[in-house]
Amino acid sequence: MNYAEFKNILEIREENLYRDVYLENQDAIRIKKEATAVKNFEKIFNSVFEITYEKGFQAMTMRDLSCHTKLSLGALYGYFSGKEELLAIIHKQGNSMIRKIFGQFYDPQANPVEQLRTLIKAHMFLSESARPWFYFTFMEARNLTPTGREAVLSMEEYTENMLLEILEAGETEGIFIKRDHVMTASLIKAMQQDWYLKRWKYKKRGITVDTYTEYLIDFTISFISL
């Protein structure tokens, strides 16, 4: 699977992304017309990502968001009570998206090498497809409440633990050598983050997400294989 093939599959998921935001937060939203809410959540999220990329979430005002989305302040408050709740909704939906995509592509019955390849690809390709979301989540995690920050750390542990389980299974099956698998999983995660945090560097060098992903997979497997 390359990035183009991943995108063809993911497009079905993207059509429902903001509907999921609406459905998972329906009780707290005053807007009950689904089509309107879904369309406006797309505007709101994209505007948040663009504004905060330029000036940061804490510096963004509700008036900034109103101007960017062309929605009145009253309309915005129909979807969330304020910036903190909006931030929590974005992180919650990001976590849900990652879990669903991993569940869609990951095959627990495959051998550890294929599991590792698939998991790295799914993470890399999702971060490329939803880069504003990943970048925002990483950069703005510090502005979360303690509860929200705990949720982000839990998500970090979830993805690293999946890698860790594969590495340990590979060692048990005699495919991977014995190493510090916790450190290995952590380093894989850091290299994945480097892609979407420093996208400009790889774009300047003409490195595509497919090239980076294959190099990361080959680098990892050569490090852990017998």
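Just so we're clear, the structure is a prediction, and the values are computed from it rather than from any experiment. Throughout, rigid core stands for the largest set of C-alpha atoms superposing within 1.5 Å between the two forms. Residue numbers count along the first chain shown, from 1. First, how it differs from the form predicted together with the DNA.
- Fitting the two forms on the rigid core leaves the C-alpha of Phe80 displaced by at least 2 angstroms between the two forms.
- In the core-superposed comparison between the two forms, Ala35 has its Cα shifted by at least 2 Å.
- Positional change of Val113 between the two forms stays under 2 Å at the C-alpha, relative to the superposed core.
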Given for the second form:
Number of protein chains: 2
Amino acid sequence: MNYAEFKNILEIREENLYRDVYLENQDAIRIKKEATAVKNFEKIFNSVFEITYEKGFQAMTMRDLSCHTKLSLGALYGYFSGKEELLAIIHKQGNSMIRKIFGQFYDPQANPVEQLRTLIKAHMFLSESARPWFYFTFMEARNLTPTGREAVLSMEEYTENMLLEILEAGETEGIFIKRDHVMTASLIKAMQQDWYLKRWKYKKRGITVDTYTEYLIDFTISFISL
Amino acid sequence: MNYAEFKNILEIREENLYRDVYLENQDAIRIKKEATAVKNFEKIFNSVFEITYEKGFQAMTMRDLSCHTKLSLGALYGYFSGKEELLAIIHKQGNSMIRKIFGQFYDPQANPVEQLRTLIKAHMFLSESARPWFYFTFMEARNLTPTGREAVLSMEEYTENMLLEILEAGETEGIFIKRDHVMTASLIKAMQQDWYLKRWKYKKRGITVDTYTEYLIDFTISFISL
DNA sequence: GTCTATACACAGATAGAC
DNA sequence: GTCTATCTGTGTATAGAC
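Okay, that's the form predicted alone, but what's the structure of the form predicted together with the DNA?
Next comes the full complex, this chain leading.
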């Protein structure tokens, strides 16, 4: 599987994603027509990602967002009750999307090496196709309420644990060297995250997500293989 | 060399650091007595790091800083002309400190394996002893002026290039496998950064900087060694 | 649903007494 | 050098017309 194939498999379309946002917050928002809401949520989210990438969420003013979305200040408040809620909605939606898609790529039948490859790829390709979301989650987690913050940390542990289980299974089956798998899993995650945190660097160098992913997998496998 | 030994070698004392801040900004600040300035700069910097770790620099108000340092608003403005300048001073000082100390640990005589070990350790231990600074630089780079931002990126490239040169030398000498050294260097950096970005995680697990560093070195060496 | 105009709070920054 | 009191700008959020 490469990135292009991944995107084909991915059945979740952007549009459905914003429909979810609308449906899950239906009581909190004033807008009643689904089509309008979906269209504008997409605009709003993308604008937030773009502005926030430049200066961070706190520094983004509602007026910035208004200019960027070409919706007036008053109109914006039809879609969420305040800036803080907007942040929460974005995070929540991102979280649930990521969990949903990860599930699709877990195959307990495959051998550990294949499982590891698939999991690393799934994470890399997902973070590529929803990069603004991943970047945002990482950088803006601090601004969340304690509950929201915990959700982010628990996501980190959740994905790391999937790696950990595979590594342990591999050792048990005698395929992988005995190592400190907790450390290995942490380091893999660190390298995965670098891809979306340093977008500018890899873009400048013309490194694609496919190249990066293969290299990361080689790096890892060479360390744990007998 | 382990972390304890590193700290002994490190000749730069905290106090000297804040003296530098005072001396380099002497014309811009109202305070004339060195002792007072040094003492309060230390308080101010540490407060900024602490508050910012929780909510980010933008979200930190001057009143927050005033409470935390136990200096009044008016007094604070004796030490810097405004919030933006404060940010710039912190970044600038961090940058120059890091470059200065890195220089100390570069030994072109040693063989590539030793050079690599030393360089990775120097970076890890430095980032540990000045962790707030590293974390701050990473997370708040976005808020800098374009010039300041470039300084951060150039630091990233500077340290990465040192790794790169060692890897290439090692290949030339026939000690390391032929690989995409640019990619390897990037991944090493990614793993180094994870240490100070995810402090909470490693602390919770009781992983020390020495353990982490040794593991990272093993990981790397096993990939590039013949 | 979207707009403009505006209320209100709060942040950054300064003045001037001590 | 440090304080308190205060000015001024700007940001979030709402009211009410269209």
